[in-house]
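First, one chain by itself in structure tokens, the form predicted on its own.
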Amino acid sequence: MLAVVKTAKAPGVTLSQIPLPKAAKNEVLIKVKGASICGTDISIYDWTPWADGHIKNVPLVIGHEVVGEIIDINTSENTHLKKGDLVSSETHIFDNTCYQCLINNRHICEHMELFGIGRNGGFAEYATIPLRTTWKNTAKIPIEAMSAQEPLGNAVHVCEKANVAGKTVAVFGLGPVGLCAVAVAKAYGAKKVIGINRGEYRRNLAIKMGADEVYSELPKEYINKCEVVLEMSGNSEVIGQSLGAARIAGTIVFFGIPKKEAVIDIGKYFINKELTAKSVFGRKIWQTWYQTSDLLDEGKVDLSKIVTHKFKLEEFEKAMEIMKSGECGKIVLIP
């Protein structure tokens, strides 16, 4: 089968013909119907320090945002899944035995394995997924949305932690998850949502997703005025601006992962302003998935507005070039 493979701990990937995988015990085998490119995949492609710290073994089939049809189930246990179901994968493969799993924090399992990062992922014609991280999709959701539920789920988790209802919310960084955060904040009753992004293309997408105002940088009149700030950019230079946007006793939620260490003035922002800082890594399993599915089923969020490009799997290099340009929303690969 055709797959996008990380063959060396260096920049780039290889389009390769590899053997068809088989479902191991308590796994499903899917025929991939769609797979979305994530910012993490850019890091893996470029081989950033983050990628170097997370990917231990190559060769590796990359890609973690996926939807596919179950063609085989290898288990002796009872399961609600059956052949023909359209399913997606939760990236965070938990062990269900550690302390965090036992207190329902499976998304931050202490012995976590990552789909498409620690084991073969979904940029391929076929893929295997552990039963315990397989999500059965409802029929109402379009295929493209099924493949992009993970970034929407991230945004749901972020907005829920931020308690956005009735508040002025600034979203710094309008990549796909930031765009989803705009839509979720509006769906959850934010009074006003302001999007900040350097690139005009994604500012325009943010308007489509429900942003009330968009800017290339935060206007002076909003400094110290935003009750909630969502830091989705991961840009070390922008983090200080996002802290400056938060009003006294406001809340900031960090989601974007900086490529280098960020220096923060603790006294200026956290002590003098008494800010509440939170962070999000992934989605609550399975709580966030149910919330995400509800938003899509009820039409409160329309992911089709940010799916701007579709490419065949063999066109991966072209898709990655556009993804890295920032002149896109979500890009979906179709095997």
Contents of the next structure:
Number of protein chains: 4
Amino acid sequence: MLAVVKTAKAPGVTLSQIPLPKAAKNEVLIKVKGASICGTDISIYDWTPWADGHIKNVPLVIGHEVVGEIIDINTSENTHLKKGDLVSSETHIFDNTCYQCLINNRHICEHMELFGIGRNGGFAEYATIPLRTTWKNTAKIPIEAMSAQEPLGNAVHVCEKANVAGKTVAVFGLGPVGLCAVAVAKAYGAKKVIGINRGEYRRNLAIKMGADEVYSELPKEYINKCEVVLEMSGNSEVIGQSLGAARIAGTIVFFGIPKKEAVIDIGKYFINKELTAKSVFGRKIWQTWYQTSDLLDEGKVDLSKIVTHKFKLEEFEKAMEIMKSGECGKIVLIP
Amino acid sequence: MLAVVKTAKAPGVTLSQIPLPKAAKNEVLIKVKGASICGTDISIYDWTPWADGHIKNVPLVIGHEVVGEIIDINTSENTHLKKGDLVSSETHIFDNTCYQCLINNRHICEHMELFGIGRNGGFAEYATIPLRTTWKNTAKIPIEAMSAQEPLGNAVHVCEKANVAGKTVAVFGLGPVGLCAVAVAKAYGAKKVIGINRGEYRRNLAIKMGADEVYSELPKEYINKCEVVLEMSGNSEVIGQSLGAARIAGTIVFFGIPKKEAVIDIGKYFINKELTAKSVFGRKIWQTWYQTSDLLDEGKVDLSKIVTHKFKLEEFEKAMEIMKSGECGKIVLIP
Amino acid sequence: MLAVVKTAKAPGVTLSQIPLPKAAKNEVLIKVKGASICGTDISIYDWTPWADGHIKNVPLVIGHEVVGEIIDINTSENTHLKKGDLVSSETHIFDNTCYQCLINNRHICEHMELFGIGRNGGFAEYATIPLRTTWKNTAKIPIEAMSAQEPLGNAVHVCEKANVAGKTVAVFGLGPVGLCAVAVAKAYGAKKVIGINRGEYRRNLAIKMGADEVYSELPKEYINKCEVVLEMSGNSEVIGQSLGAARIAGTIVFFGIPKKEAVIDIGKYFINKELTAKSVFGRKIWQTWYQTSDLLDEGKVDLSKIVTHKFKLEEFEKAMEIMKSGECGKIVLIP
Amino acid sequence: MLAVVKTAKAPGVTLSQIPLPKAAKNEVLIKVKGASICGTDISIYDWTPWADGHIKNVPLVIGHEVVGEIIDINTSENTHLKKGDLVSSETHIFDNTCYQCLINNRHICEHMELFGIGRNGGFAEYATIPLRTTWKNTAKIPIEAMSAQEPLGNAVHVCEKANVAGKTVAVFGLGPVGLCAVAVAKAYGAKKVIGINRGEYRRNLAIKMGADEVYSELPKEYINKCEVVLEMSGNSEVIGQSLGAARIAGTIVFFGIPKKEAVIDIGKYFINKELTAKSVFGRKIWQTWYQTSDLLDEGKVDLSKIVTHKFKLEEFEKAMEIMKSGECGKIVLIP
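Since the one above is the form predicted on its own, can you give the form predicted together with a further copy of the same chain too?
Let's see the whole complex now, leading with the same chain.
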């Protein structure tokens, strides 16, 4: 089958014909119907220090946001899944045996394995997924938008933690997850949502997703005025600005992972304003997926607005180029 | 009367005879019975940038942790206070009219005035306090420990926010508030409290206050193992270590105000562990004062253990010298 | 001036000409511009046991939901209020000295005095209000809807406590506050809001306020399916049904005050579903008023839709008759 | 093997020799080392309506609080358990596939099977337990106290939900779980714990477990004075008294399951005090078990103080007689 493969611990990927995978014990085999590109995939493509720290073995089929149809199931346990089901993959493969898993924090498992990073993923014609991280799709949305449920889930988790209802919400960074956060914040009753992003293309997308106002940087009149700040940029230079936006007694949620350390004035930004900072890693398993499906089914979030490009798997290099330009929303690969 | 006065915007203080103050409208006049030295008073003494930013007018009577007897009350409003009452001062003089005050966040008032910093304080024989920040003492404790209720209140607020019951708690920085935090964390049901401080003198005091273990720096076996971390050091170099101590899904409370910016790896310390950071400014007015009185009355916190030195007001320079050495707990001035 | 007066501890009221009141110390005198009738006013009219327990002194000017213009202010303290301001009255006159007031729970003061119940209220041409319970209106809405901010505040407090975003919400009882709760739940991001009320008139109003579905009683398919239940009926017979609607791990908020005791199966309804029940008394002072203004200013709640009737003060008996019929939303009296 | 068997849907039990059970798929077989009697076992013995509603099939080996040694494991999946491990049983056998299990609420599974109630339990020489509800004991406590970890877990979950640190806590009902709640509330930092129970025997045990004060009924001076109320009596007549004990803005936790419906004045007890009622069903899986182990290992709760009686399995009838008298703490059966 055709697959996007990381063949060496170095920049770039290879489009290769590789053998069809088999479902290992307690796994499903799916025929991939769609797979979307995440910012993480850029890091893997470029072989950043993050990629070097997380990818242990090559060759590796990359890609973790996928939707597909179950072709085979290999298990002797009971399961609600069956052949023909249209499923998505939860990227975070928890071990179900560590302390965090045992206290119901599976999404922050102590021994997490990552789909498409620590093991083969889904930029391919077929893929295998552990039963325990396979989500049976129920949302009545186009298949091409289904792989984007995973990043939408990030945004749902962020907004759920932030408790946005009735609040002025600033979203820093309008990549696909930031764009989803704009839509979810509005759906969950935010008073006003303002989006901040350097590039104009994504500011325009934010307006389509429901942002009340967008800016290239935070206007002065919003300094110390936002009850909720969502840090989705992953840019360490932006974090001071984000903290500055927060109102006394406000809440900031960290989601973006900066490449460099951030320099923070704890007294000015945390203590004097008595801020609370929460952090989000992935999505709650499976609570967030249910919430995500609900938002899609009610039409409160329309993922098709941010799926700006579709490419064949063969066109991966072209897709990656556009992805890096920032002149896109979500890019979906159709094998 | 004798008073410790900041006479110039420069290092040092002057012991001066100044006129007896009068209670302005809605103020009480107290005869000071005790006043304790805070870390902030060192900043004021040394004239740090923080002091330069906060002190607008000199001459200024410094000192904000005080206990005294009401000599006079100037008000036409009803009040529960009367002459002869033994009272303490809440340092944070809220305006009662800003948005935060109106939504019940008086302790983080938007226009806070600071007793002994923005207006005359209590290192003197007499002092005036606004009615609305005067606390009538009820705790059955020695008068000499009463001025330390104010910093104990900081520790109570920190532990209340951290929700320590049943948790392993690391306290970074064992100055007087850190020492109080050790005692309060134990009183509020922490599983284990470990104290980290460079100086040995205060590590020994922490043991007296109930710490289970003390260290000059965090032992490796506690990295990623503390459900709760209390950052009381105000040392930007220590903050990375503090964040490293936190367990996945843990909580850190920032209380100490570092002189320099902290350099923080957001991805490693916040997102990958999905940490929550809370911040504490002062004490809740008056909720924390009630909680503080309860802890003292039940004997769960014994402030006399950390009142290590007593001096006359005239001996202020000597007191400050010991304060700066770190070889002390709380130092109380008796006018 | 003309006023609706309770002259005897018995059913009925009298329309009387009484002397113009004067602002006592720390009070304002207002010219009443509008006043709306609350369910409590029916109890007072009918002289129920509740009325007998709460009204100590007659004659009494009744009515507590009012808006008016400040004609006079009597105080020697600083205040942001001035003559000509358009203000509303917070019904709950807290004493500012009890334990609950001191710990920032003014809305559940231990020695609450009630405007229009424990002291003269606002169904009159003029009224006096304590400074500390006078709200300066900022919402850009018609004056005739302004008195209804007070009951809207109840609904805001209820929805705030219930945390409705993304949830299926059942509202039992569609009186004016229930109708407001429907609108607020939608504004704060509820997934679906269903309203339950016996009378058809108010079910139709609920649809206008944004209810997704309305029923005369809970359909079977919603039993154990609502994450949030708002008990606004104040009908003890309905409470079992309300508890039955709640999903496992759900939340019910009690707001309506039943005339009789409720008979509750604690095991079935609370423990087996591990429910949380919260209760709402009034509104948070002043947090809820700010939230209420925001919702009105954003146009998320349109109070004019539930102001179904307007009467002159002289027509009070006619207004009360319609109020009792249940065939109305909010009834506003215009002096 | 010898077992306590419910042979008919009627009062009483039979001591029978029955075949040794075999571990079904994904189960362990244990040699029972100790098993304690729960209040539920009285209901089953007496065949109350509750028992009739929950027990579908007889003959049934009763008993659900057990500790034993693993003799056999039947699974093809990975497991941390091995022969020789000393394990306890979690009573609530969640299905791991329902909505509540999937959103991390396994302890309130929608299709819960109950060990010793819906399937054979542990009052026998041997028993089988599903792998997923088998807890490997780590607490360094006498084996005879280990079966009581399960009810201690109830108390931990109750106190965790109640947030008792610094609060005055009233515990209504001093059966074994109520006694545990007294000890846990003290360990988690309650200011004062008062126990209320009709029988003197258990009031004396409460003192041993750390209660500050005990009463046969709530003294008047505690009405409206307890920030936290733990309803452990399961007596519908006591519930009004419990609600009366709660302070304004207080929290009550319902744990005991009354045989009859409770008659509750919602206005007086809930709304006027703006109470929060939480409910506890079982224990969090496995968070509560970790917390329970911690409390035992630290010596903060000493279960041996409430293990007042030990009997051989053959003496079950005698044990049940004492259990019903209320003149006991926990009764442990040693096969």
